[in-house]
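First comes one chain, alone, set out as structure tokens in the form predicted alone.
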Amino acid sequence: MIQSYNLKVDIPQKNAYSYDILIGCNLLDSVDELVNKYSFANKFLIVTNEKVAGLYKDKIAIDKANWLVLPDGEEYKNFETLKLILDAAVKNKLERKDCIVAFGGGVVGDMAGFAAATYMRGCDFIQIPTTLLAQVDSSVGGKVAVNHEDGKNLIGAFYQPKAVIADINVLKTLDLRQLKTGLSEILKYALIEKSCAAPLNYRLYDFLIQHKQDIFDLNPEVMSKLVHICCALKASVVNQDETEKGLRAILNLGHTYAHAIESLTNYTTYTHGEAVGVGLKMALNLALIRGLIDKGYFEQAINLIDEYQIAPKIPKLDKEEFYNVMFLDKKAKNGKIRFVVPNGMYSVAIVSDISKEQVMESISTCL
């Protein structure tokens, strides 16, 4: 029997506010029972996208629920789509005690969560992530947002869900590209594990080396453990720093570069994970340039990224424009870009004294 996991995000700054992350197979079979366990809502608004609705709308039964089906894609993570969610909440007369359910990937989760954070100044919110990326990363921790035309996730909030319900079975519907998109975030966790200060040593880096074929085969036991490890690492960080005053910024390894790539290509050319994969390589380049890691670890990490094929070749982007776009990153402070960079095996540091020349050199080999 495949093991199920139940983790808790437990935030002491919020008077011990906590919520469950459920990980296992066949959880959708009891989804009505689960959402009613975690929210005492009279009404549910299920927000999903066209692809997920086509797969599950006729198979998922949640009492007292209405559905809103959105177009699929990062390019729709904007104010116009956010208004559709808020309009549906008003039309269905949701009250503050009612619940918005995000049933989809990271885009759906971020937008539905932001709608829940702002509708009547906050209603209940449950995450049911359907992509690997959402299960291991975006559904956990309460970051919710929409994109601005000048930058990714510039308009958002910290708003924690009532629960996260991750059914491993839904990963079977992912194509290879979407699987690799999630794997980029997983490799990120492998590179930051020591800095997460988790209570256990999960040895994620070694796990990825040992179970590569099992992961591409979507072995349910391996995938359940993989999602559990990543959620446990993220929960450890969020428990210590919910609103990214310090430690939580390490979760953005590679993302300063990635968000620039996404912005410069109008969110239509690369998935978020593909951009992160390239960003991880650039961050490793920067760490090597700064002398924070040795050549051996650099080559080992780059080889693992290449083995999982998560960093696509990208066309030449204007390096000057690339550099300028990075100043819109949310980690920028006092006019300086703050970078998360590896500073040893499976650990990272946040640095801001990076010269323009070093940034340019770090991106050059990937453009």
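What does the same protein look like in the form predicted together with nicotinamide-adenine-dinucleotide, given that the last one was the form predicted alone?
Here you get just the chain by itself.
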């Protein structure tokens, strides 16, 4: 019998709003019971996409549910698709206590969550994440959004779900590239885990060293524990800073670099995870240049990233252009980029006094 995990997100600033994250195998078998435990809805609207519906529609049996199947892809994470979800909610006469269920990866989760945040000023919302990235990151913490033509996730809200139900079995149908996208975020957690201050008995960093093969083999025991550790780290950060006034920004380690890489390659060459993998290396370079970490930890961390093969070799991008694009990132404040930088083993700091030369040098070593 494979162990299941039940964690809580507990947000004290929000009248102690709290919800469960369930992690385990075969949770979809009892999905009707679970969604009815977490929502008193009379009706459910299950939002998914063509790919996930093709693979798993038969496995989801929820009474009183209607389905909305969206086209698959980040390019559909926009107002038009959001309207399709809201139209379906209106057409199905959902009331405020009714529930939108996001069944898919981060794209479906972010859009369905944003629809739930705005429909009747907020109806119930449950996340059933189906990618590794969604299970360890996007389904937890309440960031919901759609893209605008001028920027990713520009229009959104903080809207927490009633529950997150992560069934490890669905990871089996992910391709290697999608798996690695999730792994990049997981390696990010390993580099920030001390700063998350989660009450955990494991060190994720060591877990990743010990269980690499099991992770690539999707060993259900190991994957359940891995998703549990990551969700515990994220929940701890969200509990301390739901709306990113400070600490939550540490979850963006490597992402300022990654967004520049994605933007300069027109979002077509690298997956987000691949860009984050390279971004993590650049952030480690920056930490070394600033003397915030020693060479030993630097080399160990770079080796771990290389062992997981999450950071592809990228072509020579124009450094000046790279630097300028980083300024357009929404993490730039008052003309200064706020960098999340490793400042010790498994810990990070947020700094804004990095010189242009230091940024350029941190980029160069990866180009």
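Note that the rigid core is defined as the largest set of C-alphas that superpose within 1.5 Å between two forms. The model shown is predicted, which means the values in this text are computed figures rather than measured ones. Positions refer to the first chain, counted from 1.
- Relative to the superposed rigid core, E321 undergoes a CA displacement of at least 2 Å between these two forms.
- Once both forms are fitted on their core, the CA shift for R121 between these two forms remains under 2 Å.
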